[in-house]
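One chain comes next, on its own, written as structure tokens: the form predicted alone.
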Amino acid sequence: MDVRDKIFINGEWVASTGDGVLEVIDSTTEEVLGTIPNGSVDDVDRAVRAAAAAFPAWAATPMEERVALVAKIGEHLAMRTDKIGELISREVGMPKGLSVPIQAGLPVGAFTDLAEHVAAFPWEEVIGNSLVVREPIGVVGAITPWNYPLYQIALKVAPALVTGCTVVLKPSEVAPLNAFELAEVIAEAGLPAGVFNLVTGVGPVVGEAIAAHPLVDAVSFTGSTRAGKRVMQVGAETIKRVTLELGGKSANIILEDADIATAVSSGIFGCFMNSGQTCSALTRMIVPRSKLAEVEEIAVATAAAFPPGDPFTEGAMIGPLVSAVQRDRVRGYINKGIEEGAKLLIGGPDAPEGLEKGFFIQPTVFSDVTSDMTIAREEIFGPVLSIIPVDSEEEAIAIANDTPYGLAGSVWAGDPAHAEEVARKLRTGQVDINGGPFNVSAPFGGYKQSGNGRERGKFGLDEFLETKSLQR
């Protein structure tokens, strides 16, 4: 049991004024993994006031010192990667072989690679008789999700600190224990009191209190579109900046002349990664009708190579979902797909054989999906792929764009220039061309109801800065 009975405010571990505790459940065993304080509005007020008091001195600290301290946090995190990877595997369900480099490793990089992005950023610019300068926005409220918990925290906390902002963090109550590891590291690194604060609790209480607080200058939120809308509504009362990274229903367009075997197998991985609990998951595979039989055969064979299992078994690729609520939600979508007439190729709503305990779901592939079906329109957040056959490239592009979301996408073609031409027509924040690899320095964020603003690299600094013009 990992019992966390205090929150982190003004450089100290202090008791919460909230009522009771929240249990954290091991996604594989369904047993209680730990407990955290169920924070209160008063906790948020204390944390925000500490952050506001610390802001002037932190903003005035030389950039080189801030960068060095943030890099030191990353270095200390690196000493805990195995521990953090195992912890997040228990919280979220990602197999440890993936969790250590991804769930623990990516956050390390987010803290340690900022020096190069700071160096490339246009902090000052002369325009005519004006000196245009960029200044820290102030107190940042960071509200983060459970699917990549520490990485999403790092993508907000690291650039906020480097730019001179102070932070109040509310991690997801579903996977919060890794945030306590970060708070311990921050204390070890010697960050000044009040610069970073951690308050745990539920969104309707702690999250809304952060979004509503008049001393919070900006909120950076990652989570569901429904919750993001609420954060924006609450934040609007004080006209604070609200940056949102929300849901997705990303399309993987495979064109007639693409390498079908590579495109389909890569697309399966892009859908099933982290048991499908990824906002940018490629959940809609749009393929030429003439290639449908070939695509189905490869998809079934590839999906069969992703058997769910204990995330601590060597070579495991798919673990459980994060919670019973999420498992039941995904099962509901699978049943909906069957009811609406989609062709079930592999998987289904039943628990995988031999895995009745734990929040496991069979990796599932549907074919003959039409763009008006529920499974083609709503974010499922589980290992469920919809194959949509089309009769033309124009139809593929239209279906890809026929969604309220616009977070990610993929295009495969024999001619890379043609693939890029199609990618430019997609209304989405990022597109992989012929399996282009993940780039930690590229901007990440969405169009439409996938949110606003961008994270990562030098682009992630912009969200935490104000622009001032000095006329001379």
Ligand code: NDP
Contents of the next structure:
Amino acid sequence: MDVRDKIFINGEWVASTGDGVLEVIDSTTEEVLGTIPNGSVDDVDRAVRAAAAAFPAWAATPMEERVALVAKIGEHLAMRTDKIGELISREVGMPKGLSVPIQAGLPVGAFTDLAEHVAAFPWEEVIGNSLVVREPIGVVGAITPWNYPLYQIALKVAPALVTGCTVVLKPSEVAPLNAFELAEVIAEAGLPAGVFNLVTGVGPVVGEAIAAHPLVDAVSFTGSTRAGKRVMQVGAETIKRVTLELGGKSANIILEDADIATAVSSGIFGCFMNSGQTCSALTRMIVPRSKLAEVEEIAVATAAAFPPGDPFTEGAMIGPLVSAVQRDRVRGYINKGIEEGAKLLIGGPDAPEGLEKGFFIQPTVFSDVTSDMTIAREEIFGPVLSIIPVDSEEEAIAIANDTPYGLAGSVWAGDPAHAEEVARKLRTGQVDINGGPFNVSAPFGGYKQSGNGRERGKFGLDEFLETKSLQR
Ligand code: NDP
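Could you please show the structure of the form predicted together with the ligand, as a counterpart to the form predicted alone just displayed?
Whole complex next, starting from this chain.
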């Protein structure tokens, strides 16, 4: 049992003034994996005041020193990669073979690779008689989700610290233990007291207290559109900057002349990765009607090659979902797909055979889905793919854009230049062309109700900066 009975404020592990503890559940065994403090509004106030007191000195610390300290956090995190990968496998359910490089490895890079982005950033520019300077915004509240828990944290904490901001972090109550590992590492790395603070608890209490606090200058939120709207409403009272990385319903457009076998099998992976609990999951596969039979055959064969199983088995690709709530939600969507007349190709609402314990779900593929069906409109956050047949490229683009979301997408075509033309017509923050690989330095964020602002690389620094013009 990982019992965490203190929160981290002003460089010290201190007791929370909140009531009781929150249990963290192992998604494979359904047993209690650990407990965390159920933090209070008062905890947030103490943490924010510590962060506000630490801000002037941290902002005045030379950039190179901040970059070096932040890189040191990454180096210390790297020493715990195996432990953190295993912990997140238990919290979230991602197989350990993937969790170590993705869930534990990506955060290391987020802390260690900032020097090059800082070097490329336009910190000062001359415009006519003005010198335009960029300054840290102040105290940053970071509110994060459970699906890539430590990476989401790292994408906020690392750039915020480098720019000279101080931070109060509230991680997801569902997968919070990794955040305690980070706080320990930050203490080891020797950051000044108050520069980083950790308060755990539930969103409506701790999260809203951060969004409401007058001494918090900016909130960086990743999570659902529902909670993001609430954070924006609460933050509006003090006109604080609120940046939001929210949900998605991303389309994978496969055109007539694409390499269908590669596009479909890669698309299945893009949907089922992390059991479909990925904000940018390619959940709508839009294909030419003339190719539907071929697409269905490849989709079924590929999905069948992703049997869910114990995340600690060698070679496992899909583990359980994160929680009972999430499993029941996903099952509800699968039933809805069947009720609304989509064609179930593989999978279904029942637990996979032999996996009644743990929050497992069968990877599921629907075909003959239409854009008005619930499974084509709402974010499911499970391994459920909707294949939508269309009669033209124009229809494919129109359906891809027919969603309140705008996070990600993918286009496959025989001619990459043609794929790029289509990609430019998609109203989303990123599009992969013919399987273009994940780029940790490329900006990431959403159009429409998938959010505002961008994380990663030099774009990620912007979220935490104010702009000042000096007229001379
Ligand atoms: P939630 O929105 O439920 O939670 C995210 C965080 O917000 C948690 O820390 C949560 O606290 C907190 N929270 C909840 N309610 C409030 C509130 N009223 N005020 C302040 N904070 C609140 O999302 P999930 O954790 O369920 O994550 C899944 C969602 O995140 C999906 O929709 C997914 O698409 C999105 N996501 C988006 C990404 C992106 O970059 N665009 C990346 C990853 C996920 P608590 O701990 O109590 O839940």
